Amino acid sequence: MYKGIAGSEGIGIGNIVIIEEHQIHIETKTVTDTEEEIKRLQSAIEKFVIATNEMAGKMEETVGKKDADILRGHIQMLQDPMIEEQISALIVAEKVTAEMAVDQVLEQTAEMFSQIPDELLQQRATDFRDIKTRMIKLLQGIEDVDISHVPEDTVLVARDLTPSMTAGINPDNIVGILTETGGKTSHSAILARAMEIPAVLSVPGICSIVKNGDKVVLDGASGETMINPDETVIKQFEEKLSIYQKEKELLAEYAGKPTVTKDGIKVELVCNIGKPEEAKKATECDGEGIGLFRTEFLFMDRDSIPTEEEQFEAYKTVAEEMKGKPVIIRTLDIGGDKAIPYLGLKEEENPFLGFRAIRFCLQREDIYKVQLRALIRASAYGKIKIMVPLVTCVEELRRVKEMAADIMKELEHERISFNKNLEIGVMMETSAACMIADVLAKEAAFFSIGTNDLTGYTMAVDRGNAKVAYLYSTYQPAVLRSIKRIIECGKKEGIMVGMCGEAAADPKLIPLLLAFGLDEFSVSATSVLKTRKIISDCDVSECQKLADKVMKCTTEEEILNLL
């Protein structure tokens, strides 16, 4: 039995096909004709754009536009003027080959992103390394790996399944994915979930453990896999697969139904999104609104700040797609840990405790006012709510509200429509916000608990640091007490309290959250029906008995055993 990260749920039973990448060797040599090298570079970029657009087109047919846009994003990343200029400048200054310049610049960029303690942004490192590999292959005339013709019942094994590799996947032939790297938010996981292919990621040394043709079983929910199991184990997994398929069919019964507990308590079940086009997926998956729209992605992969009109159209698109359902939009959560060169942010020793999110926005009102103005204008087209990230003192919330009030006066003067009752709330993700939750609840229109950062800040843990990662757990008594306090303070003041972290879809935590009185669960679109089923199976009075026991526990182990 080998253990990895549960990347995409489901049961896979099949035969291994290893995706072997060509070894790339870059010769170190001095070039005399730098103009010729730059021509080679430009030619490779042109070929890259054509090939990537073709791959994205195929992916759009098999998986959908949202996932195809991951590949289209690679074109924007490569054609970023700063990246192109750096590569060309290195060729001229150091008289190196185009391959060497591409390798150095894109690897440095990838390394920079890999150091950011944010899983979503760490995926940029995978993107840049994928782009780098493909560009060097184009320069050296090496053909890309083609996995479009693998036989039926294939379990793909790779060091990492990059977006360019997945473009050719035929979901009908592939029953599972095993990789040596990647996490729950990696492209491997996102694409596997989109194609509903079971995946176990970050299995140490799996590429050298297996060989082509080996029989394999894997469980994408537990993160377990077995190589060449005996008939008894295969039968067990076949039974698991049958049960999983029946459960999936049963989930369809929850589509179109309200999210109500067994004893009649209704809660909101909404979705987290990062881009405007993802709102459609939320609707298709029966989400009851948007609980978190991460706006920083509008600012990334470009060389200038998005204009008011660009932002307005993005927010308006989501509001209109949701047709009057609530849409909580988080204002710019950016800082020293998220690389956006044109903002001129300096590198910080500890960016998670530094100049970021609302701290940055309140010192750069020229940027923040544009965003707030676009958001307030878009509020005329739906039930938009504004959420302020990384709040640690009440003055921050008050200043945002003052700015919003000033903008509303401007818009009234200009006779531009907006929602005069627009709600402004707080993303509760710091220990400070938790401790003054009673104060914030008197001034915020709503709370949304960001469990990922709340866990990190409460436990004083850098989740990117393997030596202390064992402490990064929402089941820690300190974290659960923080969540309970935030909900209690919100309920006391009669405001809505939601949760937009990973914990909102955790089957073990949902009963506790219901007992604490959580009003809104914001999850990934694909988790909606499963979360609705779990909630509908819960009796809140029974959940409260469980919660009473849990809150008396003194260790994470005791809590997990109870749950």
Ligand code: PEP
Second form
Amino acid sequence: MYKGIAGSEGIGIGNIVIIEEHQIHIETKTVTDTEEEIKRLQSAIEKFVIATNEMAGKMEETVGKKDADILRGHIQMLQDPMIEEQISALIVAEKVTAEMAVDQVLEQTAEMFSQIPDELLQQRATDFRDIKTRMIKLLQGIEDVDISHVPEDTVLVARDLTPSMTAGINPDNIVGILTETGGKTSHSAILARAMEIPAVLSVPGICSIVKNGDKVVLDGASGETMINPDETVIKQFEEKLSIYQKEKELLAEYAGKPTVTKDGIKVELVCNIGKPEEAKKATECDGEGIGLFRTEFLFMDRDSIPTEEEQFEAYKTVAEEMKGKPVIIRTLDIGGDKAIPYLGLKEEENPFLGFRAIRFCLQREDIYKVQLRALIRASAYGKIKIMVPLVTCVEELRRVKEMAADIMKELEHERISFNKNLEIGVMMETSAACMIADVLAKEAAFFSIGTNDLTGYTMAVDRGNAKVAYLYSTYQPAVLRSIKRIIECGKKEGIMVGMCGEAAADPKLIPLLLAFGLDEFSVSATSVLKTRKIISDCDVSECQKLADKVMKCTTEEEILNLL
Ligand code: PEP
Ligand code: MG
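Now that we've seen the form predicted on its own, could you pull up the form predicted together with this ligand?
Next comes the full complex, and the chain you just saw is listed first.
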């Protein structure tokens, strides 16, 4: 079995077709007639524009306008005056061929983008290399790879799928994609997901492991693939495929519906996101809002703190995308396993028990104030709520509320608009917060239970330590009692209680959470419909009977047997 990155979910069973790129060879030579070279360049650019528009047209039919526009963008990238002029200038100055000039200028540009520590901008490097290869082929008269006529049940294997190659994909014939490079946000992944073709990416050495015609099975959700598997494995994958297809058909019925239990209890089903761009996916997957925006991602992969303006734009984008639906934004949660090198934090012996999240923010109010100001300003554009992570005592919540009140006074003075009723809530993820949940519930506008950390802190388990990993379980009586207590304390004070840890999408736990009275479930965008289906199949009075039994259990094993 080979393992790669889970690029696009689904099960693929088929035969391999390797997409071999022509080896391009560029001869080094000096030209005498530079005008002639410029003419060759212009003619290749014209052909490029025509071919690209044709491909984008095809793609618009198979995949949709948004993805076709990625290809159309290649025309603008090539015809950018800076790029075109640089290529022509190089031909004239160095007396090189059009191929050599195209190669040099576009490779340099690609290299520049690949150095930027931002995954989306790095993607531009793939785009420029795709344009470069196609232009050189046009100049040398090499025909492009055409994958529109591959046989049925094909699993494509390529080093990387460039946008121009993907344009020829016919989803009726292609049942899977395997690549040697590319990550979750690469164009190959985005397009595979848009076409709903299962894909496993970055499988080390896959191009040299397989031959044309090899039988292959792949699971795009787990990132696993097997070449020439035996009959039993093929049967297992056929079963998986049939379950997956049935589930998908069933789940589609739940799109656009409210999230209500069989006996009419309505709950909120919202999404967890890490970047503002993901809010769109949340809407597309029918999320009813955002239950957790992990803002630390805005601070990562860069070398300085994002400015108030940058943060404001990010929060405003999400608020606007969600059009008045709730958007819970968690303030900076760094430390623990999330490092931000430019903040210069010292290494600690026990990072999970150390200078983390709200503890850092309240000692660096200069940084925290910028975030709170950006958040409060963005609250004018949607239903933003602020959530404070890793709270262990009520003073922490009080200080955040004081800071927010001071900022609101400042903004009023500056005549900048914001939502005066902006809610500030607590992420319930430590055993201390659970023990004082009654106290916190009187001062917090809402609770959201972070079971990922709550499990670790309640069980006193370091998740990185394999020897004690068996104790890291949300099914442990101690963790379930903590969850129940937090919900009860919140309900008693009449505040909303949600959950944004992984447990919110756990089919085994959902009936229990409904019985406890959880108001909001925050899950990944791709889990929305599945979670809605599970909730819709539940009858809360039945769930309560189950919960009564579960809460009498004394061990994790007994609980799991019941659930
Ligand atoms: C949690 O702790 O449950 C949670 C959702 O936050 P994170 O995983 O970002 O710590
Ligand atoms: Mg957490």
